[in-house]
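Below sits a lone chain in structure tokens, taken as the form predicted on its own.
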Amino acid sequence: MPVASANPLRSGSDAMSIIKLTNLEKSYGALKVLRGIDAEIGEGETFAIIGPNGAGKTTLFKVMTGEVPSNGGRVEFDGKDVTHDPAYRRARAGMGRTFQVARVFLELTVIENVIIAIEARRKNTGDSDDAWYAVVSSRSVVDEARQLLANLDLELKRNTEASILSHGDKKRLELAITLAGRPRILMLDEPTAGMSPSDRIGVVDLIRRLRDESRLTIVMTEHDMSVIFGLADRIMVMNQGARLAIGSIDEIRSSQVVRDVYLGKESQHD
């Protein structure tokens, strides 16, 4: 049985929800990957999606952002049906996404990666102050890029080629690129995957600061439960493509069905 949220201000009600998923289905041939997923995510909420490997978490991310089409159901973003919108339209509307393996331009410097993202956003919104034939970016673009990098502790590495960055810094750079699009909702797919313990702590602190300062809505998948419990307002647990439970941290922790399927396997080693 689904677990109800105890916090009505974080319940994803119609008045406050920024994302609404209704009966989402996704299949690859005979393989059903998503089985009727329903969820609402409130604006400003940090919403975590957890589950065993193969539960369908990354596929759900792909369907939500338009990377792959659903086979049924509905995705609403800010009250508009975006079910059939391609990924670039959802990105322009305010959906930002990072990936398990950071996607950056390896042959470019750190600041060049961010400048490209800023210039793309400005051109899409008609806010560019560069001529179409400009070779050198304007001072305002460079200043914005440097400020973003400073916020993510990358400013001193701005002229470093992205290919030689550490894994943790590549993840930070990908986040900077995503934030350059000024998203309303930030979707983080395994943001601490493969990181050292010190990098993991730094990224959690960074996500918390971004959330608190920018009031971003954050949707995340993550295997490290200490990361989830340190950030999430609510948690949805998936198993075999279906929604197993949804609720507050305390509700998920106390749910016997969740412990049996997922959390219990980890708590045995505590």
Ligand SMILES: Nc1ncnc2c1ncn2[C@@H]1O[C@H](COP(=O)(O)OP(=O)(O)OP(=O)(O)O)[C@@H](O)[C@H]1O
Given for the second form:
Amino acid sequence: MPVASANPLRSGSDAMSIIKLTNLEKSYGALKVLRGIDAEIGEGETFAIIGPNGAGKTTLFKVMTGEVPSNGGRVEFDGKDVTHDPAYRRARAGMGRTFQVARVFLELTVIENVIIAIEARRKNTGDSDDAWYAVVSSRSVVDEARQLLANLDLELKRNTEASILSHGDKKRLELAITLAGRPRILMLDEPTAGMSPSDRIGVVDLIRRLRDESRLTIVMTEHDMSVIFGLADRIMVMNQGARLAIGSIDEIRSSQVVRDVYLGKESQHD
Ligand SMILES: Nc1ncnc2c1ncn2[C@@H]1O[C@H](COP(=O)(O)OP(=O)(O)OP(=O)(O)O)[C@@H](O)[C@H]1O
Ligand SMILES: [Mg+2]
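Having gone through the form predicted on its own, I am curious about the other one (the form predicted together with the named molecule); can you provide its structure?
Now the full complex is given, and it begins with the chain already shown.
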């Protein structure tokens, strides 16, 4: 059953849903990691997935993006069944994700990392194999990269080698790389993990800005409840591979079963 969103423009209703998960199952050998997950995510919604370590959050991300196959159930993206599509095809269709541990080319500079991502997108959308066009477009690729970096407060560090960036800047660069692919849905796996409190506030502001300035749908996992409560329209709580609850912040906060299994333990978690 769809649950009302905190923001009336964002909802998990059928008509506007961009992601639909039906009875998703995943096992690693004898270990059942996802147990019949059902969820719908509305276009433009910020949807958070929470749960204790090992609950299956990252695995759910992987099954949604096609990095690992599911053992049952269905993933629909934008009304199409993508359950058996490989990851690259889902990425081209508009699923962009970041990782719990940032993935960037460490030996390249900040702007080189973003340029590669923009060029990959342009190539995939069939923009530019003509040599003349490639020369002309290089200027616009650089312009686009600088604009993206400016939006993410990384422009001043554009010529810094990625290997010497702070943890927070690395995560921001990974976000820039992901956004360079112009995704329709942005999947963030623990975007503030391991960050200082000030970096954390910066990332939350950034995610809020992305959400408010575009129609980007955001799906995120996160252990920091203040981050979740400050951003999410709806929350799904997972425990041992199963969906424990789904609903608005208020519904999740007041749910006794969630308190018993998860929120009560959160103070011990971080
Ligand atoms: N490739 C794998 N092979 C075997 N078991 C795995 C594999 N990946 C994950 N698991 C197991 O699946 C379960 C869910 O892991 P997952 O990483 O999805 O949890 P999570 O909710 O993201 O946890 P965390 O909050 O620590 O990031 C865990 O028990 C984990 O050990
Ligand atoms: Mg995880």
